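Just the one chain here, laid out as structure tokens, in the form predicted on its own.
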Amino acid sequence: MDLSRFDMFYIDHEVLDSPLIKRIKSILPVEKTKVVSKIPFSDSKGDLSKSEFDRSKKNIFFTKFKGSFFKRCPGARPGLSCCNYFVLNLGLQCDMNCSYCYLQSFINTPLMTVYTNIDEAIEELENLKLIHEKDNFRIGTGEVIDSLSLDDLTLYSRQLIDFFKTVPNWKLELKTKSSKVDHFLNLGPAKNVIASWSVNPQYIIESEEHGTASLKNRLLAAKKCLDSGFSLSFHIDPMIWHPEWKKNYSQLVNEITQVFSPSDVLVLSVGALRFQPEQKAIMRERFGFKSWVTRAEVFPSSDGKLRYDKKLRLEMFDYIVKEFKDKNPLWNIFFCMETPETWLKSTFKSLPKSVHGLKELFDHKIIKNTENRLSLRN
């Protein structure tokens, strides 16, 4: 791992004596390392500005999390149609510096954190096993940081595959944007673990999704972690509109086709540029009026959240709906946080749970059974 891109490593004093940090702490730059008792620049106040945000992305603290690592995905709100996620938070904050990246307003934190702890987060796994052992759960580890561009530092999804190695109805998603999967390749196969990759065209990685893996890398990565025995899938999310957006993404469905057939995807999902209302002041004020994001014409919806017209997220959703369809119908694609009036008017004319091979991501009794439970055994 590159740990020259990093300003400073703060190490929490209470985690010591943790497994991580004595692992790592001989590989970190003895003059970038400092044991803290504190949050780091805990004394900043209000929002992030613009020079802050970007030092947030260059300095790691490493401390314990005291709350829940497992939770309802934040997808799951009225209005939208949810596909069954929970998410297993390890740390915030993220490395890679895309412009539309939701965290600019979802989270207001100085620095990334790495959560030491994850023996205590497998251990809340154990005890969901006991009673949910025959669930269908899917659980992502890619909410609030990347799942993979710091775990060449964690390690950290070695022991989750072991775990979920254990759990064959269970399935582990590690949502990328990085190209970092050869430290856990040789703990394949494990067909419930789930490598997934954000993609895009590459003229819109170069454009919008800064210090990321280029599509290639991305793309070869995947081909790795396929042969290797694990199941992957594919988000195209967000799409961005652009004058050659038709052409670009026409491309990427091709590169993506060239190297997979739908038969080593599980599913693909597409999603639109959507952001809170605060977050578009931020992002002008970090990525000026360049970016295809910050220049973007966008509405109020449903949610709150800012998206393009349902006219232009119809058009754009179909459009790559097709080209994966004309290229072999058996494409398995969804719509991500999307309402059910996008699915009755696309070109699936229906509701995710009655398209073949999404009712069980759509069909919410595992859900609700589920929450049920839980909130019985709190």
The other form holds:
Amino acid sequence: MDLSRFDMFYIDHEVLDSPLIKRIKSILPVEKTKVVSKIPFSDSKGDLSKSEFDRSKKNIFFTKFKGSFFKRCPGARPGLSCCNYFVLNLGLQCDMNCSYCYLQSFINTPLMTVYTNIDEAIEELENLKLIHEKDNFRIGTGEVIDSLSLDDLTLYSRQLIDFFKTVPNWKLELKTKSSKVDHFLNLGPAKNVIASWSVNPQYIIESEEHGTASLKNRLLAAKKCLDSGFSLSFHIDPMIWHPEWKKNYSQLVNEITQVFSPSDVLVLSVGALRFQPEQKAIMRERFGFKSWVTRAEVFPSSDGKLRYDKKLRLEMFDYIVKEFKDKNPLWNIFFCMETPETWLKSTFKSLPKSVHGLKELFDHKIIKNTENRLSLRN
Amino acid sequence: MITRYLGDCNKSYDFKPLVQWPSTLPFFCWDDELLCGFDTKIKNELQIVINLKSSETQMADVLAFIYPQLTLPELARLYTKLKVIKEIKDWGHFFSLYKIRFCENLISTLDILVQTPISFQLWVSQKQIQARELSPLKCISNFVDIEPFLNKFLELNLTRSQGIQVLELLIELIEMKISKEVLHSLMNGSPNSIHVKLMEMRYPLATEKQNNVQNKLDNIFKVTGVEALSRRYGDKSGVEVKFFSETNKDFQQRLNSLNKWYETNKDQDWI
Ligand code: SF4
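The structure above corresponds to the form predicted on its own; please give the structure of the form predicted together with its partner chain next.
Every component of the complex follows; first up is the chain already shown.
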């Protein structure tokens, strides 16, 4: 793996004996590695400035996570339909650099953190398994860190895949914009492990998703996963308006459908650009106005986030749904992080739970029960 | 109490405080640097000034004692003057005395704010604008482009919230390379119309769609006593219908006319 893009690797002295550090210490460049007893740059307070945020992407801190690894997806809020799954946070911050990334309004830690105690995360899962082995759980690791961009260093996916193979009813989603899959392919088949890509037209990747894998490489990695017996999902999210959006998204649909058929893809979701108003300032500073995200015509929506005009969103969703359905009517698409109204007005004319094949993904009953049990434990 | 004469004091900390130092109050200094009354026209160079520097006091506390309230531009000017002399070691403490969190974001805002025209700084002081509300200033790539607009800001008579929005829109439009001539032409008229014109320029697609709906309405919506307007509320755009009724009968009549109109036009693409 290429470690040259990082400025420094800080290791919390408390985790020197962790299996991860023992394994990777010899890989880390000596001149860039430092053992510390305090979080570096922790004197800075408040929201991160542009330079602090940029720095946080180039410095990794290996430490232990103190707390519960298992959390509910942030999309699950009143008034917001969501795929409502659980998240396992194995780190914080991302080494790639998308202009719209929500971490810009979320992170206030001065460096990228990788938690070394994955064994404890797996132990938590083992405990849940005792009660919920038969339930249909869906768990993702890519909420506040990309699931795979550092995985060729940590190899966490391998441990997780090994565990999930013992609980076939549960699904593990490894969500990424990288193409790093080679190191776990030999663990397949594992149909309950979903290798999942956010995809966008190559034009948008180049203008907005800096440091990520090209569309070609993402699709290539997805094909390798499919061939090795993993499940796949694609998230065309966020769709970004630009003058050539129809042509470019149509091309994207072509590229996906040329390689994959509906039966290859477990979940295909679509979402449009959205971000918290307070994210605007740092995005403007970091990406200027060449970006289609900072230039976007966005307005406050009912949940407080800035979004495109609702009619434009519907037009974009309908367009992409039609493009897929024209290729093959069996393509099933759902909208993530959208309001129920958008669902109803879109091509589907129904809420997610009533869309064929999606019921299981939106089963709030299981989630409620689990939450209750988790809160009893804490 | 250590004192010195006014004539022996330097004025290099003069950060142009907005309120003139009352001549009835004593004057203070920190060693040989005057801390207040910079612009007092005192003829007598022998005026006594109290030196507040001591081993027990911190300059930050002394300043907060002399100036319990300062606006953001005053703080920016003061910070710029003092950061070079390194007398204040803990800026976090200094700004906490003004209930402001000291962080890199604040520093960069203050650094830009002191470069803005003094009339703009005055507007910021008058409207008590906060550092976060000035964040658009930080994305300016070429300060010369925005300066003429900031110079005019005070004269525009914008309310606080209009001003914050106009500032953001202006900076975004400048950074989106809209020509200065075009922008200057928008900066005339009432504060409200300036805001509307800038919004239209910043959101051209949405504006065009909204105008198209209004044009259609102007052509087809003919209901006596009822007005139909193309409107946007947040991310939703649509048609707002307005009428006024004095009586039940009147109200019923409007509804009937509206219904009749709707039945005739419901298949047209008008909303
Ligand atoms: S890949 Fe995801 S987490 Fe990383 S910068 Fe892009 S949006 Fe953020």
